[in-house]
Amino acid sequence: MAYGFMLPAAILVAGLMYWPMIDTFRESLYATTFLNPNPTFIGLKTYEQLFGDSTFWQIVRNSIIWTIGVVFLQNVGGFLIALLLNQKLPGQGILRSLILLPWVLPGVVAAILWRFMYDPQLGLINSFFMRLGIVEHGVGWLAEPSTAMAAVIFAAFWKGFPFSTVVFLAALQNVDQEQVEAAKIDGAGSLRRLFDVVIPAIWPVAVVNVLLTTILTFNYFDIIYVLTRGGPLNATAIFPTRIYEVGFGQFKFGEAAAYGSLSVLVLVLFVGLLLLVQRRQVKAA
């Protein structure tokens, strides 16, 4: 009976998720171009070409750097801001509402905003740094391979940190205050109470939040595409932007499908590694 109740949901998930993944892998075994729309079976030849292409490994490296950078900043920044908003502050309700504004903005709108912010001549960031004497002239943050990735990571952090803030704030409000007060009576300082009482109490929520933000960030498309389109010189190209460029820009649907299949594999390995580290930490504790 239990399997009978599960069957409709299982069919829905299989039809909407697993079958498209299988069909994408099947399509990656064929070569299709704009000039030759008829699929030609080539087997694993596309994968062999990708593994021997330096651009593919650059995209893998960029995707990992992008994901780690954004997830780290969003979780650390979101946690620190959640700690602040968890205090009794004047206008607390208004502050909690305003903190959600970056998150509710459409990704394209947020990217256009940051594109103006990073402008070498008129951008607010260059103007601020020039007034402080940090730089002498406007910096092309999005035009230089050495700064483009850091620029898009910070923009994505600004866009996504409210999500982590809300998650951590909800977790902090469920921390047992009697344990916090007991630690305070025992002479534990603020940092000691934070690391010995608060963080262990919200750790399961933090792990789930890291996993969610990892999956969302790895597959994120709007910010990078609007800001740099994967440039300059593929310095910010990640799997979603590369799939879009190859599939809808060059009409190489087989190669785009191969990139999609490999992106799923990289994400599964990435998330599996996070779960393995988390499980070892739990056993050690």
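From a predicted model like this one, the values you see are computed outputs, not experimental measurements. Numbering follows the first chain given and starts at 1. Throughout, rigid core stands for the largest set of C-alpha atoms superposing within 1.5 Å between the two forms. Compared with the form predicted together with its partner chain:
- In a rigid-core overlay of the protein, residue 269 has its C-alpha displaced by under 2 Å between the two forms.
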Contents of the next structure:
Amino acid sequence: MAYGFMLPAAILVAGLMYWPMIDTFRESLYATTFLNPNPTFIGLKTYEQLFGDSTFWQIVRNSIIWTIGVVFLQNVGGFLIALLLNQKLPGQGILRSLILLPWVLPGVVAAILWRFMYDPQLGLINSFFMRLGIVEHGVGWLAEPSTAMAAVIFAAFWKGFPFSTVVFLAALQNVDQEQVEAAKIDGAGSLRRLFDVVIPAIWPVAVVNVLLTTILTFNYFDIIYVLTRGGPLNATAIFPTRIYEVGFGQFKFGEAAAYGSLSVLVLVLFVGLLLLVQRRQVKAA
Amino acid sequence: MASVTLKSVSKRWGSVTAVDDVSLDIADGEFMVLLGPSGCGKTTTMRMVAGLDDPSEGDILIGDRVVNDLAPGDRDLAMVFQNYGLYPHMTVAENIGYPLKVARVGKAERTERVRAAAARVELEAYLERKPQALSGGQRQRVALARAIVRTPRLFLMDEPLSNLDAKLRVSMRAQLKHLQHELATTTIYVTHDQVEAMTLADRVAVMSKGKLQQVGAPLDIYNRPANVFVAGFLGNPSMNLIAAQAEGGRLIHAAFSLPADTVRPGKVFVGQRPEDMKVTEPEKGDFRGEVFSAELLGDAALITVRLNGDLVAVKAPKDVRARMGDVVGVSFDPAMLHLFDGQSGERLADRNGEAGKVTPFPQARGERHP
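Okay, that is the form predicted on its own; can I get the form predicted together with its partner chain now?
Whole complex next, starting from this chain.
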């Protein structure tokens, strides 16, 4: 009886969420291109081709570098800024609202903004570095394969850190002040209090935050696509941009579906690894 | 060991004055209780001694050193918090040993001292547990052990027993008293519970609205409260305080009058503790009135009598049976009267040392029958 009541919702969820996923996987087993719109079943041949393709491995590597870079900067940076905002500062209310600005901006707008920032001729970053004498003449940050990834990671960090900051700030405000004061009385300095009391207290929130930002970052599309379209030479191509490129740029639907299925697999492995590490830490503590 | 001195200490937050010009000397080894209702400034006073809040004005001395600018950790004191302030991710042993770890005490010595401190509060069996796995009383003892482990010069305790159930509180109170006596460490103890104050303190400092009201040994304060606030706050049930008029050498109330030749004319509060009064036959007694309520306390009965517009509580032996609406007599103990100025609330000088006879003032007007 009870199951009966749940059935409509279950069907809806299955239909809306799981069917497209399964259908994507099915699609990846067919050769479907713009020139050959009638799908022909080819089994796992697309996957075989992908695994033998250096571009695919570059995308896996890029995705991991990109995700770890952005998640690390976002969480560490976000936490440090949250610590700062948690102090009693004049105008802290306004600061806390202002800090949200990058996150509120639409991704495309933020990306266009950063394209100006990185512009070799007009960009603020080049002009800043040139004034400091760090570079001689304008660098095409987004055009150099060696700097493009760092540049997009930094832009994504800027766009995403307010989310981590807000979450960490909420956690910091829930830290039991009595414990902090007990540590003060016990003679612990501010760094010691941070590591011995504050960080352990917010650790569960930090873990969830890392998980969330990992998933969001791995699937991030707009910043990279607007800034570099995955270029130059696939230096910043990650799964979402590659899927778009292959599917809607080259109309290789089968290959795009294979990329999509694999991206889910990589993400699941990635998150699973994170959870495993976290569980070990909890056990060790 | 150290004495503590507060010199005209005040604490203000904006326009709010939490502690107002408090001066207090606490002797070496003394158990000083700061007593008062919530919001009276007692916790703020203690936090300033701890260094968790900075005084807006005045100096705080521990020993003969001004500590205003010392960080809490450098003041060589330990504090027990109301919710114990234990570190949830550390074991009991790690919690107790934390002050030593911060002070870079070697591991072997640390283990030894933690064990000794735990033994003092009977926690040896729980050293490897986390605080969540302990009862309230056990957590309390962990907090105590953490306080005593580094043998500080001063203990600060902020309502440490308020989260325990009534029975445990009584036994922890005894343990605390014993422990402080053994260690002979100067202790400042904050509470709103006057029974804790009476039982634990060498001296009590009563506070209200940021101001120190009276400092003295518990019995002195109980017997000679300095003002109406202290009179009403200490003692359970609290002292009866009735407004009367001083006139021509007498105190006049609608239900009685008393000789009081030294009291200047004006409004006066007449106070007497319920245990100093007696319920009598209606014809005897100094006045009579209708029983407003009768409560059996167990070891005694609390009988509240309507005395014209005022209510007077009398602590009677438990076998006194009075029903609501009965008319009973009530007698004063003239030797145990407390008189307070009607304006300032300050205690008035005792009336010439002589007790004075309580004169019932026309009996007929003392009653109020429906």
